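Presented below, as structure tokens, is a lone chain in the form predicted on its own.
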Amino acid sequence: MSAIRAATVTFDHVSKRYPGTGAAHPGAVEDLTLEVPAGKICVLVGPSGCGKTTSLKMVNRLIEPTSGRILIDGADAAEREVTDLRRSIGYVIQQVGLFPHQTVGENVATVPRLLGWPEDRRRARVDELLGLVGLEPDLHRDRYPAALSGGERQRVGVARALAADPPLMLMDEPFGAVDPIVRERLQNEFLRLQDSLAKTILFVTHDIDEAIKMGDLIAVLEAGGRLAQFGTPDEILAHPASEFVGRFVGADRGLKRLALARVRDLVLLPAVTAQLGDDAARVRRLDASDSAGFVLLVDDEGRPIGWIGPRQLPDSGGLAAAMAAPMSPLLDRRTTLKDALAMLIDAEVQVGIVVDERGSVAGLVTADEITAYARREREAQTA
């Protein structure tokens, strides 16, 4: 992978107006200042035409504000030649826009091919990035767009806006075309890659759940394109700084708090385990008491094949896999407590495994622990 390279990003009263409507056009923005940090990921969020998309436009000048400045680590982005300046910033939109005649390959290489780079340079960075984004690239590379899923095309339209390893992206939107299990998958694998990546990241969207789970930073737009708050989502959603923004946010802004945290946040339960073949006189003997009585079979790598509890248990012999339930949802450390929460309550558990980078069994959370540090974060708040 290359070195990290990303970009601080400052909007100085950056203003489009529109000719003889003022700043009530849809679209329109008002007075915007605001900086994201290199790094960050800065979501704008808003009802429509408030200005969402507008702002990410003028960054790389698809849009050119009427008034005001855009500084990407402190140049003047209305100075840069405007192609160079393109070149420089990834763009993911909601309908991708991969190029239908060609190849995956092909389209991931975009930028590196326009900047001149070698073929084999070009081919080894396709590879890379349809790797990161999880694309086998033997697999994937000569295929053609309309042979891919909906989620798979998003996956190398992110790839190829990351081709040239560009300090900023702007996402406009990127994963609102797909249905809502591929749109999790989706959010949270990029989350996953932007822990490696660190890209400072410009992201659109109407949901302020997706603004919450993504965003370090949330800008909170009104109509007519002015900034309402701009802050960190724990911020936003603790202290909204007008009625506006609480409505925006909604009644349930504990509930939403909970995207905040990670499994990571919380103390694990230990899970007891037996493996598979293990003698069941021996597995009657543990303390299953964290888990009613249940003990978790697992293979020989420590991967939770399912539950066994007392009544499945045999007097001897050896534990089969025939003998153990379905298990409870499998969750990892970055799964957020909402999702957690989802989770159970969907699967009418009270338990979840959570489970390490190799699919081994790192512990157990609870509902009851969830709701818990819930409580504990809210009583914190208004101490």
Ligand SMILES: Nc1ncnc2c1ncn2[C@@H]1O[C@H](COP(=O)(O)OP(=O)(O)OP(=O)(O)O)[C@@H](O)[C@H]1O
Second form
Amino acid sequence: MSAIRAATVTFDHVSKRYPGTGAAHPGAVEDLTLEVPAGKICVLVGPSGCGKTTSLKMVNRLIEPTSGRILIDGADAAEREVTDLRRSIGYVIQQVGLFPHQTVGENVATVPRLLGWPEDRRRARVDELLGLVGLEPDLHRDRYPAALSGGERQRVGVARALAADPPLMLMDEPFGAVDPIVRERLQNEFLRLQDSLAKTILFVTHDIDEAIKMGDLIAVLEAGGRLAQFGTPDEILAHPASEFVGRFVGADRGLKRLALARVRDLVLLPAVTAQLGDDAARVRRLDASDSAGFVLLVDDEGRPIGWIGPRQLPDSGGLAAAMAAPMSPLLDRRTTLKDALAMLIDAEVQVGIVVDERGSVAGLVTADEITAYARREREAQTA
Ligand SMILES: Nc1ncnc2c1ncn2[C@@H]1O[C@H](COP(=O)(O)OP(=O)(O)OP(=O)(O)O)[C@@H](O)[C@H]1O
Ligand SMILES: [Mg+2]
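Target state, the form predicted in complex with the ligand; input state, the form predicted on its own:
Next comes the full complex, this chain leading.
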């Protein structure tokens, strides 16, 4: 792939009024001013009809603004040749919009074909991109969109938008049409991809949770296409600028902020561990009062096997796997505190086991510690 390129996008007092909109229904986008720095994901979020799609389409000039300017790397989009502009911007449209009579490979190669790339270069790029979005090229290249699942179609849509390695991507509810599990997987894959691509991305959703997860920056729009707030997810959750934003982010914004923090942000509690075969009499003398007398049984690589409570611990002899009770949820340092808390609640336990990349025990996290973290954050914001 070529060197990383990303563009800065600036909305400079941009408005769009559709013909026929009167005083009662002023405009689709009203005086929008914001700047998206190169390499960042900016999420446009807001209720249906608040002007998200209109804002995106003004960037690639599928819609022309009524007033104001959109600058890409400082250059006015209105002065660019329109086909050239569009080819330099990846676009994933609402409801995917693959060409039904073209194969997956032909769909992905749309812009390279328009750019006149030779056949072998197109083909190599198609396979590279399918791999990148998690579709086996040999299996999917020659299929038609109708023969794909919703999630696969979304991936092809993303691959097609990435085809010419554009410095800017517009994504209109790219993961909107799939079930929550597939959606979460696509989100995670896309964030991982973006780690290396570092494109500038304008991403539209009406789902505040998706906005918080995907956005480096979030622009909250309200009815009439007005910008209600522009900031980082944490700023918006900590300090909603208006009653509208407060209602939109929800009464559970404290909980939502936990989705922005990860297990690595906490100081892990040390785990009292014992290995298979260890002498029970010696293990009895360990101080496991922090974990209610429970000792974590691990294998010779330090990987957890299960908890042994004071009542399961024999007076003497070696420790065996059969003595261990089922395990707490396993977390890693990247698990968000929101997910960690949800896992603890689901498992009806107080303590989660944190493992490192090799699966060895790194320490413990408790539900109390997570709620204490949330409380500290809340106090810090009101201070
Ligand atoms: N071609 C058009 N002519 C007149 N009004 C339009 C046109 N396209 C959109 N609108 C209106 O402009 C407003 C913004 O539409 P837009 O499609 O940008 O909303 P959106 O935020 O993307 O909504 P959704 O979440 O439902 O996709 C809406 O009130 C819509 O009815
Ligand atoms: Mg829309």
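Keep in mind that what you see is a predicted model, and the values were worked out from it rather than measured. Numbering follows the first chain given and starts at 1.
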Comparing the forms between these two forms, identify which of Leu132, Val267, Glu222, Arg253 marks the hinge between the two rigid parts.
-> Arg253
